[in-house]
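To begin, one chain is listed below as structure tokens, in the form predicted alone.
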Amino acid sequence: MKYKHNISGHLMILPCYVIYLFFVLLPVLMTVWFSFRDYDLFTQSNFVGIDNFTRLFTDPLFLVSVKNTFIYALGTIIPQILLGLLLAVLLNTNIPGRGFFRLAFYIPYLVSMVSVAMLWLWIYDPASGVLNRFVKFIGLPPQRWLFDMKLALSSLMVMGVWKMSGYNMIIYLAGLQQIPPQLYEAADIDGISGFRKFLHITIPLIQPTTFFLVVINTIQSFAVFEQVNIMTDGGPSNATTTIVHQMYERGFVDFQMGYASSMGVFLLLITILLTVFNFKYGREGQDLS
């Protein structure tokens, strides 16, 4: 009886399976065996073993994009868990309009990259964007954000930070408002200051949404992409490139789709990586029973 409930069960779900056969498992497995061919999409493809793997740590466009997409992923995803912490903190209190504000800082995160990208755009414009008026208003010299090697991957993060902390807040909202407020009460009759209840309730009772959150902001920041081909193209003088932009350069515009797919392997690998890390290390002090 319990085989048969399994099965009708599984028969109920079986066109997610089938989606994630063909458009995850399938696309992974395909990008695996092309990483050990020479394949330009137009001549039959030939096997050539491990070359693309041993061309990528020699390619220096290659080890710039890597270093790019560490540095970015570092310089993003702490300060957008930070930012949507304190902003969960601060909306999770009885201030006035905190509907409007949790809806105004979700909001980016629901637009389209491609939007939240030339909205960017112009606000970073050297000439006429928001960012260098106000910069002058404060006197100190307009900045050439996207043009400069200095600025450019800087500003790219900052705007992600911007279009991510909003969903992080809506995530650690949720996380706030499962704690017992008898917790809290309890607290406030041992004369326990605010801080130290936000430190030593909140914090740990919050601790697996943040090992979630974690998780989702490193592999979100580790496959950066859309802004960089929309706003930079990997520029200036691959300031800006990133693994993903590298992979979208050789296979679709040089055509070099086993080279491509190594990379994509590469990025797959480093992504279950840092995933098999946190789960290892994000998990510990989680059992708060």
Second form
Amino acid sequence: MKYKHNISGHLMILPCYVIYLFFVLLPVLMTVWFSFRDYDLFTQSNFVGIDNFTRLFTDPLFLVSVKNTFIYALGTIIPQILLGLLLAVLLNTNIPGRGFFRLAFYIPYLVSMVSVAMLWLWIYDPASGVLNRFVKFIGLPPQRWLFDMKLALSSLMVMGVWKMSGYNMIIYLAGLQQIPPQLYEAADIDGISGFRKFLHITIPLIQPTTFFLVVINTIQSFAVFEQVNIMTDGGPSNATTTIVHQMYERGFVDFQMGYASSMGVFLLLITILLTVFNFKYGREGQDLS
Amino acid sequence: MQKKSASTYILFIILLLASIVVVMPFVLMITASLKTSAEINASVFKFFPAKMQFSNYPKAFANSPWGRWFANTIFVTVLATVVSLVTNSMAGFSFARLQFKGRDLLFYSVLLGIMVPPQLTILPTFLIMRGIPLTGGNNLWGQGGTGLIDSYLGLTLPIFAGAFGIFLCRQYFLNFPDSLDDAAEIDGAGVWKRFWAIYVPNSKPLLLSLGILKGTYTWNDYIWPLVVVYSEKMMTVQLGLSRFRDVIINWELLMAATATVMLPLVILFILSQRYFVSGLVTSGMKG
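Could you output the structure for the form predicted together with the partner chain, given that the previous block was the form predicted alone?
Once more the chain from above appears, this time first in line as the rest of the complex follows.
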């Protein structure tokens, strides 16, 4: 590029960048700023040092939400990626009805979390819900899915995996289509079995896609909020409360902006840490292949 | 050959069963939306309603201003999509095809934003919205009123731009040949003319994919409207749906409303499947 476009260049990014600055970058800085302050949304905010953070680690409710968030993330990220990969590999063959299958697995990702939450509220309903009817039909005892302390979080996780696997499938399908078919043809000539081809050609070559999906799924699963807010409101007995749910409750229900912001900083640090960890691990993996 | 067709057959059965399991909630939603309350709560479960209760649909929308909520959502979705297409493609073009001071630094700062989950920034974004000067009764210093809280601009302004959209456009525009710029430069076409007359008309797949992704996001968004909307008349369909449950607990009506809120997106998806997928894929591949 030989030309200098100082004024036009700046003018063209200006509208976009100003909005980005005010609604992404500045909010991140403000979260950090308010995490050291006390603010009820109405009166002046006061500097309180690290009080919010010391409170975080002694607040049993917040600690429960951290535990729940980690359980939710661990229990959803791995199944979502594995199911996405499995479906993509199966649908990357010349199987009849491939277009229909792709559509079917993708639809849960397409529709809103609110719709999905409403739908599954009914599925999980202890009295008239479909799941308990099915469970009774196969001769098992019915459960109080979302109202049972031991089952509620898992119930949300099952719904989450159902919703997100289709996204992982689509991204994996794109990754699989980048693999040159000659590699498989060569392996065929050498008489290598289907499973070994998958293990030694497919897996290493889609590593960048896997890496991308691990990062995206991690960021999303750690920010789980909507289904909690709509379906359980953190209950029963805080069995499903998560970090963002606590953040929302403290910020917009109790008007403790400062304390809620410190939760935001905590989540941001976890997200950055995991992303950096993923990058490091992802890079190492790529060196091997 | 024999073995291969047998395994294809098994795979087909597996996929068919899996897809039935995945789609079943939606099928049940539709059948439930056509049942009577008594049928849904009956101890014996019947898949199909004895008589299709199409009246559930108007009944579901009778007691709330759903017409207004649908109109709000359509307006907000179209506004956010159109404006963000213009701003994002301009920024993407600039980052990809122009040279200017601080370009790389600015672009890296955009990349950072991809990592920030939107849920994280709702508290400060709310404060910024409330503090926008000279709006909603605010003075010049952004105090005294409610700013853009509970307004259409409040609903859309934060999504007019996004790290992901800028990134997607930049990646797309990077693929244009340099000779195109050279030829335009020799013909005396300025940067703006080049953008509007050459790049935009040749970016239909990009604009459609990004438009569909942005439109879907805006239609489906819940957390930001939840925070920024106070009054009933500003609500979107997602908020309406989430509140529906608190007002009425008739499952058949809730399922009818849920199906209707989903419908526009499913139609859009079927009409434009190609662009949907290519948008997602571009976002996925280059991430």
